[in-house]
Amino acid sequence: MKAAVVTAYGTAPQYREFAEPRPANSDEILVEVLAAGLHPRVRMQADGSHYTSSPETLPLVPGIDGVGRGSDGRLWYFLSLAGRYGSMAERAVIDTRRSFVLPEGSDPVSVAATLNCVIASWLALKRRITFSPGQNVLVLGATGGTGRMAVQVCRLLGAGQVIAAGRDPERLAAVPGATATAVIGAPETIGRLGPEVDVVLDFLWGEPATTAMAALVAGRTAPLRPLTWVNLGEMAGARAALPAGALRSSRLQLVGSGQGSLTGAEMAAEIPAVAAEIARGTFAVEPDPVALPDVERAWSRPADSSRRIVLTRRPDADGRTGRQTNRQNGWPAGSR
């Protein structure tokens, strides 16, 4: 089969042959892939930047998550998170225990590009804390395609106070569902919020989590109420240096969410949830759309925090990149 390859971390993935995979068990089938989306996370899985990185996975087909159509004509929503073979290839093998077939008209390209940016904020709120209805949240890096996502998951999940965080105050100003802003780089904007937050979603780490946590702390004036740092991204880097004083001096707990805090099954049980809303209209992601051959045209381009790349079973009649009709792509009709 054709997939997008990395051979060698730090080098763009190239459109090639791939052996192709086979199920291995009763719970597992093949699918035709139809789109899988271009996340951050695929990237950092593809330069080998990833925690869960290993040389020994090389040669490797990049993707996490995808949308395919089974051989009765379904559409599935899949995970894919360990191993050599990713979602961007024309097949995968997906584990049916932790896939969801799509509602009825769901689009494929539509789903790529959505569910992965709604379903990590999701499942910190759902899985790896105690979230109550009325609690404020801090959103870290809310300009982000997954931040500005998670203040929408944050609304719709009952908090209070949305604060979105972030570098540029226009783009802040333009974050849907926030409630407030602040500037990183101006700690004192963030201080002013430290008596009301209860919960902070981190996507950047790095410096402006070691900054922000030490306004936060030294802004509270009830330092017995709680404060739940969930740590879900590293876009500002890898490392941060935790200010000592602050652990001590309040009620801060450190969390992480992603692969590895939660099991699959976990990551799966939020999955029809969250694209039932993404059907009703709740959550959307402008698509890119580029086909597969085009991979690596697609790795070079700068990430829109507004749109998400999401790479194609097939390029347009005409040669353009995109999505089709239905008979065109071979999806079943009204899947659309």
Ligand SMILES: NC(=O)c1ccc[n+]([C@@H]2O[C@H](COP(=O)([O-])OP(=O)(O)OC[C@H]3O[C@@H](n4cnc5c(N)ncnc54)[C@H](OP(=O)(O)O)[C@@H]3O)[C@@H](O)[C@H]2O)c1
Second form
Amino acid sequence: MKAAVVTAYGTAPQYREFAEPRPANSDEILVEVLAAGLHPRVRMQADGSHYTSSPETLPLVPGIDGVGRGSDGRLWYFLSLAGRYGSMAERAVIDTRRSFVLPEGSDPVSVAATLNCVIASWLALKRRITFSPGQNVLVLGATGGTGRMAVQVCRLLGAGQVIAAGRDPERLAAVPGATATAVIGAPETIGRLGPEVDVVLDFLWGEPATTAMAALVAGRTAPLRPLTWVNLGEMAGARAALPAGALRSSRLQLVGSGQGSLTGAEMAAEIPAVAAEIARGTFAVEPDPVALPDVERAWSRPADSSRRIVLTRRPDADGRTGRQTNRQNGWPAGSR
Ligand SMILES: NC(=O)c1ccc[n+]([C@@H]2O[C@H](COP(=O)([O-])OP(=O)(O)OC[C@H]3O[C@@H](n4cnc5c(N)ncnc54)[C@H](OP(=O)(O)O)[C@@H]3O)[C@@H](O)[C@H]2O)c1
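Structure of the form predicted in complex with the named molecule, given the form predicted alone:
Then the entire complex follows, led off by the chain already shown.
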């Protein structure tokens, strides 16, 4: 089959032949992949910088999730978090225990763009901490695909105030659902937020986390009020200097949420609820569809956190993979 293939860490995947995967047990099935999102986590998988990376898995097909159609015509959202066979290929073997049958009429490209972005904060709030309605949340990195969705997830789950923090004031102003904004690089705004923050969803780490942590703790009027800091990503750096005084002078707790701190079963258990909200139109990340053979060029495009590149099996006549899919073969209507 054809696939995006990484042969050396740090080089863009190339579209080339790769051995066809085969189901190993009765829980696994082969699907025709229709759409796979190019998330930051996938770039880390391909450049070897993710904490799960190991040179033994090279060569590999990148892609941690996707949407595919089984031989019975059903449309599946699936995770492909381990091994050398990812979702950026013509076909993938999926574990049906870690996958979800999407409602008929679901748009594979939209689901591939959106689900990963939504489930990050959803899992953090539902599975990694005890989150109660009315609590105030600061989203650090709120202008990215995952951060924007996090603001909306917080609102849906009943958060009190939701403060969106990011480095670009214009993009920040356009984040839907935020009750307030704070510009990174202006820590005094984080220190003087007004509402006491209960939870931080941190997609950045690095310097912004160090600065925001010190400012939040320094600005606290009730030091005994718990502050739970959940790290989800590292867009601003894999390491952050932690101010010791912040830990001693407040009830600050550090938690992580991701592969390893969450089990595959925990992730799979939340997929149906998230997929249902996407089908309802509650959440949507704008996709930027690119045909799988163009993977190498897509990789070198400048980052654009307002849209999510989605590799698709085939573009339709006008270059997009449409919302209408052919029910028989799962390919975009009119694309043959
Ligand atoms: N743990 C999980 O379950 C999970 C799940 C999904 C994603 N993630 C992680 O979450 C992070 C964000 O993913 P995403 O999908 O939102 O990425 P994205 O759509 O590419 O957005 C990146 C975000 O990071 C910001 N950013 C990048 N470099 C920065 C810097 N040096 N200083 C301050 N802000 C910076 C961007 O700001 P601009 O808008 O100004 O460019 C944007 O807000 C990634 O690390 C990803 O791996 C974790």
